[in-house]
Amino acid sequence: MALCNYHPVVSVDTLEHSTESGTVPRAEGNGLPPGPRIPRLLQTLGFIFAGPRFLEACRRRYGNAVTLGTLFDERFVMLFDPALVKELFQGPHDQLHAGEANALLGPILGNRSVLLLDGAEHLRHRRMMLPPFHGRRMQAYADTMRESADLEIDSWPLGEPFSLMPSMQSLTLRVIMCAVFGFEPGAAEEELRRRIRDMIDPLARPRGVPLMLVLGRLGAGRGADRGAARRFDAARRAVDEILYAEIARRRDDPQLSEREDVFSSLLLAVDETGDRLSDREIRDELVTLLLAGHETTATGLAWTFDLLLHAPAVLGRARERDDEYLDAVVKEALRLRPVIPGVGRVVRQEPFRLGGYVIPPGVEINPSIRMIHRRADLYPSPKEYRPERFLGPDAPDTYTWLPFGGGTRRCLGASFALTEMRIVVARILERAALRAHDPELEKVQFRGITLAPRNGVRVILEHPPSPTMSVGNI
């Protein structure tokens, strides 16, 4: 997996500037796209200390098709085009591995997780997972999003500074367990949810990414390192040996098709061949789906509120809590603020045309999702938070707005995220009435995979909540 993936992205002196309208360089002798001759190791710390300062050096300098390398991915190449975007996403999903892209996870996920399938076993794994997602299915989940917003909303400290972020952290694990999981609220839901915390935590520390090399390379970490993994692996085992017990409990249990959680979709689900999912692919995609729909949502509803709480006029039309309104307001912020930076395709089998380019096999390709929502020809103001950008015939399509990614491999959940952001800014909306602690916005940090606001969005609650007797507009 390219660092580009998952990149925060020397100063770019170190890159010559040529104006949008200059001549692209010409392509390398085996097809690939132009790039930077500067060493890798100066490609490296571009990435990680210039931001996307170094990303539009390199667009501004070789074109929309760039060929890099890091100290991570000796070669990979990068997209900022749409047109280039859809190109790749609409390949033959049997040459253009995402699985494979996304090895970095196995680890975490495990090697049967949807997220690293590539081929005819990915299709069978997405074809069993989708039914959920969509449908009656989707409204059965909404009081759930709003009676955990609910409770979040009521534990906030009054008039006093509080950081945001580990309240949506605390809300979507609480929509998981009870959505995905199906566990009631008891000691067994706060149990597994205290060990997914363990879990996941140390993977969305500033530091995530290295453990995760260090768990991917066994015996190549030393030191703190080594012994972070092993706790990570502790911490891991104990999360198994839960959902392990309950997928043998669920087998055994005749009522099992009158439920309506996830869990159990997966467990009763059969592909062409009547066949089922096995325990351990049931384990990794519930892991895959917790990582997937857990941190990422939360780190999004994070950004969404910094964004509004420091736009006055974009935050009275919320509060008008009209739903096609706070959908802009979500998608917008999705843009402005892409929780991952960057998805991945590796080539396999045959060389791949990639316009005009012929990429060989073994190399990565990566959409910029954070750069392609940065294009002031896209997005006019790019860095202004707009969501009428996203109302009327011309908003952005599913290759100017990424997201979720593209093609065969968008997000499963990106229908449920949606939902679950609009339920509850409606709902904080609707009851509490927030402003920013700081004047400013945000800064971005890296943390695991994800790009989350550095101090957690500090806000004040000005007044009591109000009751929760109407359910809003949602």
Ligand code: HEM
Second form
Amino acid sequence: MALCNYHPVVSVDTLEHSTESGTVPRAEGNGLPPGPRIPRLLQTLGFIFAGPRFLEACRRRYGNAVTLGTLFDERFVMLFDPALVKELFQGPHDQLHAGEANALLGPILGNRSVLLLDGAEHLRHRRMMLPPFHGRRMQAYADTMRESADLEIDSWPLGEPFSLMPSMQSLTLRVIMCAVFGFEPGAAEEELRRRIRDMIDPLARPRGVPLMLVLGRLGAGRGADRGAARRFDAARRAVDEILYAEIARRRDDPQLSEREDVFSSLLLAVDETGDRLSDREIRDELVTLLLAGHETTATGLAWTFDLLLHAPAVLGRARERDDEYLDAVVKEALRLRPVIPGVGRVVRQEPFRLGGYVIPPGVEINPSIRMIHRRADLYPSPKEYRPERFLGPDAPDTYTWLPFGGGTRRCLGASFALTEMRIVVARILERAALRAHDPELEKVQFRGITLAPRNGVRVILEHPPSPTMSVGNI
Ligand code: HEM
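And the form predicted in complex with protoporphyrin IX containing FE, for comparison with the form predicted alone?
Shown next: the complete complex, the earlier chain at its head.
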């Protein structure tokens, strides 16, 4: 369960106590890295109640690779070091299965989703999906991103607190509808957006993971669980209905090749044998792009504003609208508040050798994005929001800064998300004077897949936004 990384720990004191009376860290007989010997229930509680503190205590005690076990996963290995992560990300693609690690998402995405596939099938889908996500294509989506930001800015109340998170969700969903799905604003687009929100809202709540577990055995749950699973299934079918109708319509559209959206390029893509993606595969990839790209980017944007509005010096410099600095503002936000805490690879076929250990087949390896991003030796004063870290020749490398995972599974939408975040931050700073409503930074809350701001980042718009400089009002 990699993307979710819900390896929910005990008090850090219990761990320290047990290790003090235990042995010096060493590889276990089977070659796995060392780890706490406390019961899995306690480790589970530790994850839930002390997350980063528990993991930091494990890292200090056992080193950069630690074997853990929870009620959700009997045995897995967490990595806290860029060199080990590099070994993993550069390891053999068909021996290290990310698709299997993401299996929890299967009932939602469908089993032909690039996130769930492994080996040759994964590469086939990934190659067919990559072209519209190439950096060069981003310019085509920039206007959509800016216009979507304008619509949100113009809807904010003046002088009273409101939460940014729902506004960012609506913004990023609109961008996906236009850039990925190719739907123009209007009744059909509104209806699809409504059905999509009905489907994904229950997943983005703190109880999202239990719901996903129930969905994994749809119908097997009891009472409220079963009801929630049925409601989800009905919402998913309502979305599918529109998607399959649109797939059929576009397959007959003689102008398909002139369209710039991702949906249309998926319909046109061919693999090396000249085959196209089936209707089912297109549907699964569309839902994947929607789920992978919408809530994540919205959460990243909300965190960026939480951090910016509590750091006056950074905010002042960000307002100067230097693109390189804005890029650093966004990257530093994704470092300090990674939206996804970790990723996973399940070892298959043969044991995998990693940093002197031997990881047997069936064991999942989880680079901890969240813990690597807060290592004081890699990021001095790690709790401070300092975009300057990303300027100049000493900027963190791709295994030290990994909010988008890495290797052959690195997020397909990374450029898309970074572009969207930079454009939206720039537009909001240009047009709107926001201030934080709460003096403190938001608390981090685990929402099924993402680490989100608990209260949605409450802000106040201090003056009416400046007008947009569209052709109409120049
Ligand atoms: C701030 C926003 C985002 C974050 C933090 C994020 C993070 C991630 C992470 C951690 C992974 C797993 C990588 C791995 O296993 O190594 C991933 C995969 C993926 N993401 Fe994103 N993502 C974001 C936005 C997007 C967007 C905008 C899209 C597309 C519209 C997207 C599409 C995907 C896809 C298709 C995959 C699966 C790649 C594969 O398995 O080959 N993501 N993302």
